[in-house]
Amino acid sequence: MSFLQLKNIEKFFGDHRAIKGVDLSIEKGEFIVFVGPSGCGKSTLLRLIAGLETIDGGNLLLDGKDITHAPSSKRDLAMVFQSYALYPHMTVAENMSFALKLAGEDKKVIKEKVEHAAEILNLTRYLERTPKALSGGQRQRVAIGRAIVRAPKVFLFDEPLSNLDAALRVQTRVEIAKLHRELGATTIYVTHDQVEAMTMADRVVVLRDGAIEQVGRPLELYDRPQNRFVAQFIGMPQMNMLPIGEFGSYAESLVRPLPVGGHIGVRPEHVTITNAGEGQLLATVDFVESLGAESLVYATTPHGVQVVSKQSVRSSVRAGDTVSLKFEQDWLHVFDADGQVVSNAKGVAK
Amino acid sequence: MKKFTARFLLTPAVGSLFLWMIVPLVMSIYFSLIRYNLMSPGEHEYIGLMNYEFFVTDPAFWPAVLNTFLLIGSVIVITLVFGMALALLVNDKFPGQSIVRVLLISPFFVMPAVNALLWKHMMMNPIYGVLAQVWRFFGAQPVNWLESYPLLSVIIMVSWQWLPFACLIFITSLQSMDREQLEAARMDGANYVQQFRYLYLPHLSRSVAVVVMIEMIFLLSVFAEIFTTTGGGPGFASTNVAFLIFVQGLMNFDVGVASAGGLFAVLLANIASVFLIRIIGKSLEK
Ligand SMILES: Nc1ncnc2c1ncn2[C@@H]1O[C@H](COP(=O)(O)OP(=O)(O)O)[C@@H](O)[C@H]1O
Ligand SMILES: [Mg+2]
């Protein structure tokens, strides 16, 4: 049995149902992503596991005990807010060690806890100072270390690093991974960032509206798109996706049958652009990005579709031109008309 | 230059300012130092410091220290007391929130006077007053408040009219709650208690200052509810200092001594938010 289990959890909000039954079963040291776009419930989810909304369908079982209405300090879980939420009139070392003196630790087993997350997190100089008189990146940390003090369960994380400049986000992001690999602790990550899902992740949990669109490790993800909200949620830029209409009788020697009203996917680095009549569509330039590595090439087909080719050569096109896309056939992702994927690129299996 | 251009815009105001406050003290100072009575005309010699003397020397006097300090220091209490478990009773949401909080601000907007009279009649009357009926319900013998327990009865009116004041600020302040703090909080496992204690206390400290500071001011001077009801009677037992510099001027018609009285009410104001600058300063610091 796995160690976190959520079974067919709803929240409603009024007459709006925020989460529409949401069943995931998470393994005991996983590292696990919900990613989606804003307002499809990743914070929702993430509070109801720890206990902050009322789960109003469904079950939670935490290491074979059923929490689904048991009251957040009861679960056994440490959260990291958005905006850290420390308490300010507290010093770091008091921040640290609050859950622990409520709870009656013993003052020297706190001391000893504080210190050795303190030493994990760089934080030792600072634990006499509050945190207003700390960076932004220092205050994450200390509201990590709130966390490893506890030595919870599960680490709950919701978007730690969006009130982080950019440089520090991804400086953050290596720390968090790698201190979740020392403690191999059990941890659930929020974020909107495909990036750092992708980089992160043990598991990636798509979200949208409420639902689960798909679950699986992020290059699975990349690879296997089971729809189209994954399959265009998930790279930069983002997969192309085009109506099969657009192929004529080329799409015939993809699929069969074909799925009437369906698209088909495919990702900007398997889109060539060759000389006229060596590709399947003809199309127009509408701008070039050189990027220096690598060039992002903007074409309009006839039908009014943007299709995006990255190439790591750089281009000699210009906008305006006329060019021809060439497909690479085995990279091809085949969508039905409801968005479920048909077939997925045979290029993967290889 | 520039400095001086500011200084010089400045002059009107500080100076008008400045007059506003210096002519009145020091005409209060040239009182109290001349024998004023207007029931005695004549020659106002100078008289030195004898018109402290007799203030001080009043028997009135001592009760009236006390009486002020009772008085200020019991309704600072309360209302810190009341308005932040008012603030925070009503701080969470719930049906017809705006409607209550205007009416829990409302006592504020009456009238010192009509307030004291309020109480004297329709709440405290021995006889047909609300609490008389609410006393004869449970079988008890009517309370006669005024006389029984004539200061009490004052520190009531007046708590009932600051506590608005606190309530007001305090529900200003929680609004500035951070939610996700009390959020973590809970899961580190504070109850409503600890919450109290460790954030919701600290996060008030600031308004707290502000009103005792504010109260302090004003209550200072407390008049038309002693005036209205007790009279500062039975005997001193509510007379306060700003109501004894009343009875010293205008019903004893000594000028002197009232001034007197005056300059030793601000000696005392002066005394009081020095102390208090003190203990609350610190807390603004932060
Ligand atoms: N306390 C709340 N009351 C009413 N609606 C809410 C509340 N919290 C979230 N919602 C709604 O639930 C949906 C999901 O919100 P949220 O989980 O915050 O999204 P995300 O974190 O993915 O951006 C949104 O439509 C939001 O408006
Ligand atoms: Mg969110």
Contents of the next structure:
Amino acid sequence: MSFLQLKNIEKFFGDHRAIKGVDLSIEKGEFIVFVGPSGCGKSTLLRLIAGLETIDGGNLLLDGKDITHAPSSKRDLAMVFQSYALYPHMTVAENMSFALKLAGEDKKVIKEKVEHAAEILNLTRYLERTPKALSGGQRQRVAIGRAIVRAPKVFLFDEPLSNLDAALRVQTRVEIAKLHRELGATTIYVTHDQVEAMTMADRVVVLRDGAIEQVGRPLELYDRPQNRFVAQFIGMPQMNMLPIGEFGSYAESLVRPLPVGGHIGVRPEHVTITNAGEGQLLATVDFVESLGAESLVYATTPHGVQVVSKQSVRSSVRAGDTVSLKFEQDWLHVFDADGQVVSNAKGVAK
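Next up, the form predicted on its own, please; the one we just looked at was the form predicted in complex with its partner chain.
Only one chain is given; partner chains and other molecules are left out.
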């Protein structure tokens, strides 16, 4: 039996069906990331697991125990919010120990747990400071420490890095991943940032409109998306999507029968810019992003379809140049008119 099981979970807000029968099994010690666009239901689903919203249908089981209607205080879960939610008048140590004090934990045990968490999070020297004397990254670590001292069965993170600047996001992302390895705790992490999902997760759950689109390892979703939504949501820049008609007879070499109204998807790193006439499609360069170690070339076909090419070298093409786009055939994905995959790339191991 899985450690945490969601069985046909439903949530309504009035007549709006926000969560649409979600089924998901999470193993003990897994790092699971919920990802998707704004309004997809990822935070709502996390709040249902935490007990901060009532479940309107289905069952939630933790370690074999049904906690569907258990109050949040009885679920043995700890949540880290987007806002740090620290008490401004309390020291770091007091913030981290507050829940334990309310539970009547022994003072000696509380002290040991707080000191241990502070050591893990490099907060020992800040234990007597108040939140206003800390940076954003340090405040977030205090919020994480408050969860650690409770030793919950599951850690829940609701977009914990969104209030940090870019450099701190990267640093804290590494710290959370390292912390997960050290504690071996089951973790569910909500984010809209696919980089966080791809770099931190054991498995990624892609959500859209309150339902799961696909669940899998990060590279599995990247290499073998089940539909156009996942294909274009995972990966930056996103996967190029071209109507099959753009390719003419060349498309027949990819899959038969060709899906009417379908699309061919290709990652930017599998599109090469070549001299006119040497590739499959002609295009006009719109813009070149020179990023130092690599370049992104944006070009438009005669039918007005924009294609992005990601090159590992500095590009010599300029806006207005006519070029050819050469696609690596083994890395092309074919989708039908409904956006479902017909054929995935052959260039990756199954």
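Computed from a predicted structure; not experimentally measured. Numbering follows the first chain given and starts at 1. The term rigid core refers to the most C-alpha atoms you can superpose between the two forms while keeping them within 1.5 Å.
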{"property": "CA of residue 169, rigid core aligned, shift of 2 Å or more between these two forms", "result": "no"}
{"property": "Core-aligned CA displacement of residue 203 at least 2 Å between these two forms", "result": "no"}
{"property": "After fitting the core, residue 270 CA displacement of 2 Å or more between these two forms", "result": "no"}
